[in-house]
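As structure tokens, one chain now follows by itself in the form predicted on its own.
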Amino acid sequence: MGDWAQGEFQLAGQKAGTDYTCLPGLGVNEIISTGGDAFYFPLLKDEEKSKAQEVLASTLLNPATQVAFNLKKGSLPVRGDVDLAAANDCMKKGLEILAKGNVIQGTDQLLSADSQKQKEDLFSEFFASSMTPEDAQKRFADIIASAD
């Protein structure tokens, strides 16, 4: 389901390792996929605004912020020097897999922008219509088969 699911489990009062577990690589192989959200800052000529960008970036990368954010979201810290004493079972499992180097690119990084958009449009249509899972599966297979 993705790392975002951890927040849903937390809202439901469930605990990693007790009420649910994580199955990296669909539970078959210990592999994690890269990808995710990114923050981009435009190059600015205004020194004051540039400094504000630096403050935001520093806040986002602060070790305490990294731990707090990733425990809520379920993703892994981008820093290797954060205090992981509070890490739950899923985060620990992900960090162990990452340390082994068992990483693959996310599918959104492997598809062209056109193929990715076709896939996103299909998902939107599926959830907003009465399309059957079988029809969605066939269309998904067609998109992947013709992906560039």
Second form
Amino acid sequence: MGDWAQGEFQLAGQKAGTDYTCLPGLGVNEIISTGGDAFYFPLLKDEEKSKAQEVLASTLLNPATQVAFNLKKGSLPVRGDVDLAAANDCMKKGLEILAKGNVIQGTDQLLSADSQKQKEDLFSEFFASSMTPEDAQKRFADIIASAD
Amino acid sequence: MTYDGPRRTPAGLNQLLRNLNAKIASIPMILTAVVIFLGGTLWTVFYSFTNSKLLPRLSFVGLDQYERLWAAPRWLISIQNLAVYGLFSLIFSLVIGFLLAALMDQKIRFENTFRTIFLYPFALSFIVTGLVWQWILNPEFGIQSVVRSLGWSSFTFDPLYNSDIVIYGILIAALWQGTGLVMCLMLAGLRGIDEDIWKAARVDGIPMWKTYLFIIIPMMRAVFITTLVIIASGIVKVYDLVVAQTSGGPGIASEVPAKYVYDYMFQAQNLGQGFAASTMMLITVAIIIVPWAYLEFGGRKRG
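If the structure you just shared is the form predicted on its own, then what does the corresponding form predicted in complex with its partner chain look like?
Complete assembly follows, chain above in first position.
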């Protein structure tokens, strides 16, 4: 499930570590696939507006903002130096893995939209048909082999 | 042939100047046809030999896109589905449409009311039709649950959730939507048949079904051809009905070529692959249309 699931649990008044917990890599391989949004600020002539851009950027990346936002959403802060007192169980686990560097890039970054689409087609075919896992594995390998 | 040689030039010029206003007025339409339809088609075919991704680019890869296309299981399923859907929707909409029109032509009461009812589905878009039939065929809300609540508790009718028959679920919706129009076209054709032919057939003692089959239908050839072209073009471009009913599911069991083209052009951002698929669609249509057009128009000139 996506990070939004944690946000839903939050909203339902559940507490990370006691009511539910996170098992990165199902608890076996503690590796996280990361991905995120990017903000681009255009270069402006107006001094005032440039300053406003800076205020927005520094607010976004402020450790306090990061923790508050990611607790609500259920994802991880983009920086490691946040106040751990405010962080919940899941976030602590995640930050630890990030600090160890056990990260692989998200498939959105690794594969082109074309390969992604072929992969999705394979998945939807596999889950709705009687295709054997071996066949699916072979075709998955083919897609990755010809990916660009 | 040689004797009218000297007269040829003025006659040709006269030909050109005749109905000059009409010719000038039709220039925009001619330009549209040539530039947009013909030009766009050639452009698409041309770029299907490149490895264009999000934007078209001129780097040729020969037939690579076509090889990949014909190796893709999703494309093969799409073609299969189109063949099944096309064949059945052609046969059934013509047969049902003609039968309805023939029944309607028996000077029945409330003909206008029936005509309105049968034609009404045609006023709905494929998206609405698809959504309605998705609900009707849904096993939890639709036909299955109604029949089960009447007592047949093991009754199963869920075409949209069974990979083997999902395309027939789509076919039902398409027929419901399309036969009304076919009926109207056929009815117009039947009304165009002279009353005297019916009287003559009756005098000769020919049974009604024979009159229809051997006299009326051959006389309605033009109507049948118009209807055929309308139905066939609807079949090849079927897309929104599938999107609304199953969005290609379960799995990829109800995918159609037009959806493959759209998905690979805009979701997978692979224009080359989408162009190759749409070129294959064009070739499929051409294989059917060209021999027919040759027989239809080439033959008439000779005869």
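Numbering follows the first chain given and starts at 1. Bear in mind that the values here come from a model prediction, so they are computed numbers and not experimental data. Think of the rigid core as the biggest set of C-alphas that the two forms share within 1.5 Å after superposition.
After superposition on the rigid core, displacement of the C-alpha of N88 between the two forms stays below 2 Å.
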